[in-house]
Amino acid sequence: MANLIQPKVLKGFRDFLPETEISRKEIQQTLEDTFKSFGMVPIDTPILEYTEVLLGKGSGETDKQIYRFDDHGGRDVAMRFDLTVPFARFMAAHINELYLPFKRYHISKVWRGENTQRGRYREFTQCDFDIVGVDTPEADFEILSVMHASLTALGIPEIHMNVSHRGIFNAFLEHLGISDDLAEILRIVDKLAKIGEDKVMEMLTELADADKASKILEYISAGGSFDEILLKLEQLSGGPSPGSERLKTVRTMMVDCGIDDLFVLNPSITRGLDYYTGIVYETFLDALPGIGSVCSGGRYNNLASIYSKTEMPGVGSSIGLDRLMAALEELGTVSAKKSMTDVLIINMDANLKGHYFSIASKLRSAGLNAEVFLDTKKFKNQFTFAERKAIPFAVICGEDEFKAGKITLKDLNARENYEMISVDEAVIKIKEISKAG
C-alpha cells in the first residue's frame, strides 16, 4: 500500500466546514443585495495576472507579499493581492464596452504572503464596491452610504467609520516643504495605531527634522468634533484646499441623511497604498478595536492611468469578510449553522422511493429546502442524520399515509407530530413554526 499523504493545509490557508461556510454565504448574499440596491453590478477577474500588471500600483510592502512565479509557458505571473488593481486593468481593457459612471461590486478571494494573526490570513475574501468615471462629492458620499447600509444590514453593533482626505495631507506636507517624502511618510503614519506615537516620531525624525516631525504628529493627532478637526487641518495646511472643501460637502450630505454621528474625521487615517488620492475610509468596531479595520478604501483617481490614457477617476471600499467574520464570532452576533435544509423526507419504504422525491419536489416548489435520505436505513440512523445536520423538520410517509394521500410532519425541535396532513398543510405549518421561532 502506498504511503498516505498527510491532509495538511498551508499556513494562512483554511478549510471551511458547513457551519462556517453557510454563515459566510449568508453574509455575502446580504452584501450583494445591498450593493445591488445602489445600482451596482457584479464583475469578475482572473486569479492570475501578469506580474507587471499587479506591481504597477501596489506598494513596496505589498510587492514583497505577492505570490509570484513563472508559469509553464515561462511567463512571469502573480496571484492578485487585492481586487482594486485588477479592476483598474479591467476598466482599461473594457472601457469601450462599458458606460460611465460604472458602479461595480466584486466578492472573491485574494492572496498575500503576510504574517498571519487574528482575522488576517494569506488567503482571504474581499467584498469590493466601486464607482468609476466621476470625481464628485456625490460619488465619495455614495460609497460611504453603501458602507453604512452594508454594515447596518448585517446587524453589526456600535461601529464608527473613520474618514480622512489624502489631498489635505498632501497640502499639509507641501506647506511643510517635505512633500518629496510623501509615500514613505504615508506608510509611517499608517502604522500609528500599531506602533504608537513614540515609534512614529522616531521614524519621522529620520525623514525630517524634529520640528517638522512634531507638526506631523500634531496634524494626525488633532481632536474634537468633525468640524473642529477639519478647521484645525486647514490651519495646519495653510488654509482651505480642494480636499477640505470636498470634505465639507460630504459632511453636509452626511448631516442631511442623518448619519453624521457614525462618521469620525480621523487625520491619522492615510491608507498605506500609493494609489489613493482623495478621501479615504476605515471602519472599526467599537467593541473590538484591536481586530483592525473591517471596511476600508478611498478615492484613487490615477490608478488606471498606467493602463490607459483615458481618465477614469474612481472611488471605492472593501469589506474584509474573514476579519469581519472573526469579529462577529467573537461578539457572538453570528450563529453557526450546520444545514440549509428545512425538511428531511424519511426513506422508510423501498416501494415509495419515487414518491419521496415527489414530496421533496413539492416542498421545494413551495419555497422550502428539502432532501430525501438516500438509503432505507433504520429510523434511528435517519433521525440521527437530521439531528447532526440540524434539520428542523422531517416528513414520514408509510403505506397508510401514501394510500390516504397524506404525510406525517415531525417538528424535530419541539418533538411534536402532525399526523395525516397534506403536503400543502405541512408547508403552512412549517412556515408558521419557523416564523414563530
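Provide the structure of the form predicted together with the RNA, given the form predicted on its own shown above.
Here you get just the chain by itself.
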C-alpha cells in the first residue's frame, strides 16, 4: 500500500485516450483506403533488427538517435528509426517471392531518442508508401499523386508540397566546381526558410568563395512559377540534365492530371538523409510552419544495394501521423468522438436482463453499434454514462414495453421520446435522425 509505483511513461512516449485514438484510427483508415486505391499492398517488419542492418547506410545523426542494446542472446540490436531502411532489407530478403514494381504501404511506430518538442516525440507513427523496382517518371509521379490524394482526403487545410531534385543540385554544384563539404552545404541550404538569405550567404561564404556562395544562393532562392524556376535551375547548372528532364516530365504529368495546384518547386529543399538520389519533397502546413514537415520523402536508387546485388531503385514518402495530429489539433479540425456506440440499452428491470441483450443483438444485426448498461442502476446514472461516452440514443424497455413487445427510443441529444415502437421502427428512426444530424 505504501509503495505504489508511479504510473508514469517515458519522455517522448505517450498514452492515447479513446478520444484521441479514435481520430488517429480514422486518419489511418483514410490513408490506408487511399493507398489501396492506388494498388498498394500492406507489409509489416519487426521493430527490432540487427544494428548493422539499420545503420548500414545511416548518417552519424542516426547513430546518436537510435535505440540500441544487446539482447538476451548478446546480439547487437536496435529499434527501427524509420520504415524505409527496414523496407530496403525486406525487399532484398524477399525479392524472389515478390514482383516488380512492388508498391507497398506500411503504417507503424518508429523510435528515435532525440529531444522532444511539440509534434516531436521519441515514439511516433509513420505512414510510408513506396514504389520499388522502377526508376521512371511514372513512379515519381505516382508517389506525388498519392501524397496529393492522401492529404486531400484528410481535408488538410492550406498546404503546399515542396518539390526539388538532388540530381539537378548535384549537377549544379559540379558545374560550379564544388566537390567538398557537400553535406555541409546541403544542411545550410536547407535552412533558407528558417534563417533567411543573409544568414545563409554568411554561412556559405565560410565554405566557398563569395562568387560561388552567391551562385548557390541564387540557385536555392530562385522564384517564379514551377516552370520558370526549373528553367532557371537548368541554366545555373549548365543546361538540361537527366534530373531536370525527369522533373519536367513529372511536372507535365501533374498538369495533365490536374493535380499541380499544391506542388511548388523549392530548390532549397534538399533533405538531410543522404540516401536520396533524385526527386525529394517536404510538406509544410501554411498555418503552422513551425511544426515541421508532415510528409516528406524522395527517390533513393541505391538503398537496397547494401543488402543485395539486385538493382532496386525506389521512391517513396512518409506521412508523420503524430505531427499531423498535433497540427490538426491546434487548428481545431479533429473530430473528438468519445466512442462509436450508437445506442445504449438502459438496464432498468432486473427481470429483463436477457431481453436487453437480445435487443442489443438485434440492433447490431441492423448495423448499429449497441451496448447494454452493465448494472441495474438508476436512470440518472445510466444517462450520465451515455453522456460521458457521447452515445446519441437510448433504448428504454420496462415491463409495459416488454409486455407489448415494444421499446421506447430516446434521442439523447434532442431529449425526445419515441414511445412504444418496435425495434425495427427504432432502427429506421435512428438512421433517419443520424443522417439528418
